[in-house]
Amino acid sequence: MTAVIERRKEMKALSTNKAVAEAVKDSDVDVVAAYPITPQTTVVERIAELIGEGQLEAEIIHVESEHSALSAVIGASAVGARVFTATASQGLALMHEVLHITSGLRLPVVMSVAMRSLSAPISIFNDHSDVMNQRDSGWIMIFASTAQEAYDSIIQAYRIAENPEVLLPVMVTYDGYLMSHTIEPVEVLGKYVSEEYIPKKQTWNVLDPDKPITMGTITSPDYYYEFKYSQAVALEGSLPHIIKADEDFRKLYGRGYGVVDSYRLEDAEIAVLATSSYYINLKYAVDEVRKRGIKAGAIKLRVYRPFPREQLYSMIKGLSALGVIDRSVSFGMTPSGPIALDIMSSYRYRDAPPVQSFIAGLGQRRMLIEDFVKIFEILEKRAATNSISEKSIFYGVKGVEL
């Protein structure tokens, strides 16, 4: 007990980036591949570091792209190693055809994204589009909001990903230049922890000449129906699994997170969901809105796949008005966001509050707790007024008026 207070208090200066390039080598990696695509860069740069200065014995694999990163890691996954990529944007994009091979393969690769805007316009900066784009290729999907649940996040994806009843792959997120490329202290575990908490043992499928099997073959129409009703159910019934596993991490290093997390929401008449680093200023926005009679509360959406339903009805469902932060656009739907629309469909047959949609922060447009203070108002105007629109507020669009 002495030995884990002791490590618990080795703090680092870390970006988000170095952080989760930290988790990867304290959950003791066999194989790295990772094609650079800003603002990711920096995390497989410093693994090549790690490994380089002996801190990580581990292979990595440099490829011409993104598509090859991916594929490379499920080759080795394959083979019964713990494997590791990271991406962002347009490169997780390229992924798009062998994310779907990968949860199809039920192989525990990990992967981390530093979330980017999508071209064009060409942006290298910050928003949610690509991992929304995502959402339904069969990953368990955790958004993270600061350095240190990152570097949790990755250590605990291993956990989840290779627990037996569960076999999918994970990919941890976070706000790509607002969190990647910004320092904050971070409590690192060390090394052990992939002893204590992650212990390597196969508890997957491998290729094995010794045991011959065979591994992403053509299908019949008579199997491939069963092949994707059995991955819905494995993701459906890996939130518990998600659940315990944040559960003893927090038991064993004092940190947890849950899958929804909330702040003054006991006795407020209204909230706002949102997702990774915006949670933070969310929280601010509250006390401010608080000061002028508004019982508002601020709501977090750290796990989006699979859909924590009954942990958010059981925050949202006394709450007057439900106002919903989505970075990314599902063009041609009403509202325009993904998870308020994720989130409308879940309860339609509950007694839910009138959900309002917000779209802001596209290309990293700047949001400041003003900003959220000006959502939360502009939500409890609606509410009052009984005048919730259908349709998505688009915040900070230039010449637009609210």
Contents of the next structure:
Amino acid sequence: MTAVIERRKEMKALSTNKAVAEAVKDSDVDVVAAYPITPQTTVVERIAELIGEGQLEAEIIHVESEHSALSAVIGASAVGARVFTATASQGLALMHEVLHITSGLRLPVVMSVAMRSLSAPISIFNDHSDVMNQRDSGWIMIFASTAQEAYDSIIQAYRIAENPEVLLPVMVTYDGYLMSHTIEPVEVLGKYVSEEYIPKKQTWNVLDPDKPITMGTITSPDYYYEFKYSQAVALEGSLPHIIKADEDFRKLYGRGYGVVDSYRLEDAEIAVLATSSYYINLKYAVDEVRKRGIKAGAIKLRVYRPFPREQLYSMIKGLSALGVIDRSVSFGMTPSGPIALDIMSSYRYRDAPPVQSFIAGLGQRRMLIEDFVKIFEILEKRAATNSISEKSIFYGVKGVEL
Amino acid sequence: MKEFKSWKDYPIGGIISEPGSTLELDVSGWRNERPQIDQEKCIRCRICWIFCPDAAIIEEEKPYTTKTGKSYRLTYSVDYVHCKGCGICAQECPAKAIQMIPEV
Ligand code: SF4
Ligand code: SF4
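Moving on from the form predicted alone, kindly provide the form predicted in complex with its partner chain as a structure.
Once more the chain from above appears, this time first in line as the rest of the complex follows.
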């Protein structure tokens, strides 16, 4: 019989931002650089406190922008440090070019994003415009739905990123304010996870004076293409490793999330897919509409890049209609929701249900359980009358008839 | 430099594991014009050697005597593998000893 390991689990009341800071501590991160941006700020504030209290031995690099924050952690990662940064909104947009450099250099950088809308006009509130703008930057993208999941996902992110078969940066995202500033019970695992689940080992190429290498070189047309191809293969191939990291986590700590999740889907005829915290209220709406005789289910997309194509397909293939809620706009495209577009193009050659794209909650426009119920009712009606539209339904815009 | 036959041979993250590989990089294809040094006019001032951003001017311990009987201990020549044809040497040469000749 194997010895039962005494795990120092502890319940804490934490906002998702604080839970992320806790995960950074428990991951025994070496270098943190970030620039304060709402609603991310309290993540790094808490990390600074943890360092000040002696709970984490790490360097904080004070930088003057998010562009520098990511550049600084790239440098630290390049010499072999375990690194972390956090951002949101315009800060993530400002990092844009460096995001590509991180994934191109194949450095295991982990970053949290408290998702927020983009200017103009200025809004400090939640939607997903910031991260959706970064979906082609070669990062692994994970959407967390609860503070607990954000904590667990940050720890999983190091396991994934530093896996020698992967070596890609990972972004763990969650809803600004809706999650970043609301407090939930979170079971924290303590620093031993960094010895047990994510032991420190330099699996990537690092700058070492004893074994000199050059990083970030210029490439001629004779070489560049192959590097980008290998990046595409690495991101595509990371999915099984993401699944494995989650399964191993579940075995050790009793919690796992999968790459997609579903609720009451077994006998469902229609379903709505959402990400991050919307999934929670969507499940309540499922219970509500089922009372009214609609056979509804809910689907959560947790891993967005790499896109969990087969896993999602196995969930949706039998449905008569699928609603997809996006919280960002792909301007000038029909439909206008990026996730809806991805789903439609992924299964264009397969037998897949018609997709009704919904846009909702831009700039944190309030979405209550009754709004999700309405979305189910619209979907059910459109499915029954064969009137699923190619255009996105902009739910909740004043003056727009549904 | 090692020839990469397949994308699988390429190092992860595009690192260069052999320092000094720039020496093996042939940039002659970048040139539209090539510098040509007129040994008769050159006064061996070393300015081209200093200004060349690619260290493509070579200083050789090779004596040279001009038609007018001036003797030099050194000869300046161009390393055409590493010269990218920027023309800085020709611009800076105080003796106008360097001419940029179109590549054909
Ligand atoms: S043309 Fe430019 S690169 Fe070539 S030798 Fe002159 S200065 Fe150097
Ligand atoms: S700058 Fe002109 S004169 Fe001086 S060494 Fe070079 S070629 Fe000769």
